[in-house]
Amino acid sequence: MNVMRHISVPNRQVEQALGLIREHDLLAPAMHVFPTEDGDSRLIPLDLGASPSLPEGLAKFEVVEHEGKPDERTDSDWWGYLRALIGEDTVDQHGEAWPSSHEFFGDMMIVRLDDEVAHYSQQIASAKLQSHPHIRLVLSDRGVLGELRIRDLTPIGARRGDEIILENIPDDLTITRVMIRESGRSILCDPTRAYFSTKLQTERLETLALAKELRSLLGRPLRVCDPFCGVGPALATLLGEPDLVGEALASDLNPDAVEMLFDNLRRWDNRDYPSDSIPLSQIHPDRLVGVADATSLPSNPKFSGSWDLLLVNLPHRTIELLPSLVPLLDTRFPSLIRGRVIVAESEIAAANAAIRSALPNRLEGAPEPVLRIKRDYSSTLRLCSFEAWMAITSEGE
């Protein structure tokens, strides 16, 4: 589930701070209201669209990072709804093939529609529309295009006010590029053109604890190496903690990609960038930005042998390209490297014994890097996520 911001109230004002939090539309869709831990306050999840500045009266209230509980029974409501347009019996017929998740993304839901149902991908829209009422457009995933693996997005349906439409939909309804609340941060995204997972959060989370690991270890800032960067939304989680991040280099193939992450990095770094996709720069001293062949840059001198920690996210080759990127680390010191997989879980032994071959020189006292699964990819591959810390070699002593 996705980590997202909650508000903590001291439970004799929750009813206050619920009421303020509807009157302002900020309460999250489908999701709980819970106690914290010593029971003496509820977290209130707020909406992924919210904007983190509060309105009076609810700014004194801590806002916290928490793993969301969804209501199951709110979720359900679609299947009312399906039910409703297309009856029992066609819901039945069909059984497994209707979408069994979604990924909200923004005030946008994307769903994969399963060949069987896809004729009822108007009626799966209605559904998903009415039962989840923030939502302003509905997309269809089918699948990824061209070596950018750009997501295949087809709007299905979108609400105006009170209305939903499922047939020539406008195009100001239509419009994708939107920014996602995560870990504090804001992120420029447009799946049509970079997609990242939003599911991912608590993976992301999990390297910012593994950063800050390494940076104990070295005892400064570390300099983090992203080439398959998209938009940033590792380094968004990265940059938001402080004296975390000294030098990064963060790249993409995709010129789309590094266009949002110029404007994402203008209001994380507060600092200047430029504003359409440019080939990889020094565009500040402690920032090497731009499009690139991740591929290219270990055999460049300026790029190799400087960084602690690489971000490896392209899940489909990633193991493929672990020999080849190893030479951007400094091997004078201790480093990390993060990754995830993209493979069948008949497969996982396999491609656990292709990494520790592809990363002789380990930390000694250190975890064997072993893929941990994070999600389903498909009915048959799993994504999964790893880590493996290197120790300083011969030539770096």
Ligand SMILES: C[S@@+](CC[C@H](N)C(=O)[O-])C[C@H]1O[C@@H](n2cnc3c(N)ncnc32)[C@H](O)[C@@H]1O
The other form holds:
Amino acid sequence: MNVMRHISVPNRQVEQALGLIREHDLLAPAMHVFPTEDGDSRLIPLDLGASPSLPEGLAKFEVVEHEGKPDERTDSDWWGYLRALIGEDTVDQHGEAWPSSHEFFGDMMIVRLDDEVAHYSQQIASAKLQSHPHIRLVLSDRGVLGELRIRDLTPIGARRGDEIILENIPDDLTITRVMIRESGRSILCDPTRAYFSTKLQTERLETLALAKELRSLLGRPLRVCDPFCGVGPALATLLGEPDLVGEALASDLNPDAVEMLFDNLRRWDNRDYPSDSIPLSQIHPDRLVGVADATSLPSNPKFSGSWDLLLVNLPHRTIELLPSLVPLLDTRFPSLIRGRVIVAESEIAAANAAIRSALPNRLEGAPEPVLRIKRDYSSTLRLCSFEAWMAITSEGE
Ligand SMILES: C[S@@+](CC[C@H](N)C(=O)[O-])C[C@H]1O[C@@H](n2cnc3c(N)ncnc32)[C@H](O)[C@@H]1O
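Can I get the form predicted in complex with the named molecule as well, since the one above is the form predicted on its own?
Next comes the full complex, and the chain you just saw is listed first.
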């Protein structure tokens, strides 16, 4: 399931809206415009790079999150090229084992190869490259490795001009360090060196909306703590909103992620940042950035009791770490924790109870933290998110 932003436009205004969207280069490529359930409007898919605030003429339309509908033409092209390369019978023989979906990562495409068809990797790469002319490099994905959540990727095909290269791919074509456009920002990332997912834009926009709510409650810019920040995509979205972020702490255990984070912050923040990764340091009076083990932060008086918004994005361990991370919040004010969790669907009720018992001091009148399923992680596990509004606590509580 790939949920993405669409604008909902009444039928008679669609031509005019599409014109504006094309003029501003905001239309998602290879995705369909399709009617709403009542048939009165059309949903127009927005490019991942489109800024959260839309230009004049489009800002009046409602933005809705909806599963995108891929344009089957590129899909049927891929099957056509594959059939031409290996024959109709072989394609039919392996049926569902072929990689029908893929993930775009800048000008790269990442595919997961089922063992059954892994030995056709070159033909798969060739068919994908032929059906997606803007793609430079196709990589096969063997999953995410270790604590740092880095992907195990192998180049299986590349393009130079009109030529498709499937063997001895030159080094200059296998570069995986790319800029991704998201919500009006460029994010430098390299999936072979640090975690980044293009599928979390909706999540980040939800965090932005919640952060704005917290700002209205506090009446001032927020102190944001992102101790599992990776290359910084959550901050990209938050820093894009004027006067939303006051102070920020951004850290990660992975030095490679921090090196790219510095590069990103230099552009988003318009200030100097080191060129190499360094331990968590006060880089500017309002910016603490660098390499750190998040579990060591709460016991350090320099970092504890200082933050309004805490992002906990280590989904395999969020619930386990939550109690020890709470002391990072400044409990003299209402505050917010936004977290992601991977859990078996059958365990969601127990996980909700665990979150509530880890966070006893919740803001009265605010909705209780509950896990919302965002997508499947495996056949039994679900990727969920939650937010917990925390109350002021008196000394010693
Ligand atoms: C799921 S990724 C999320 C990254 C980023 N927040 C994002 O949304 O792209 C989890 C991140 O936590 C980092 N990490 C894992 N264990 C950590 C620890 N103990 N302290 C700090 N960071 C850690 C990993 O390196 C990885 O970048």
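For clarity, a rigid core is taken as the largest C-alpha set superposing within 1.5 Å between two forms. Residue numbers count along the first chain shown, from 1. Given the structure is predicted, the values throughout are model-derived calculations rather than measurements.
- Taking the rigid core as fixed, one finds a CA shift for residue 332 smaller than 2 Å between these two forms.
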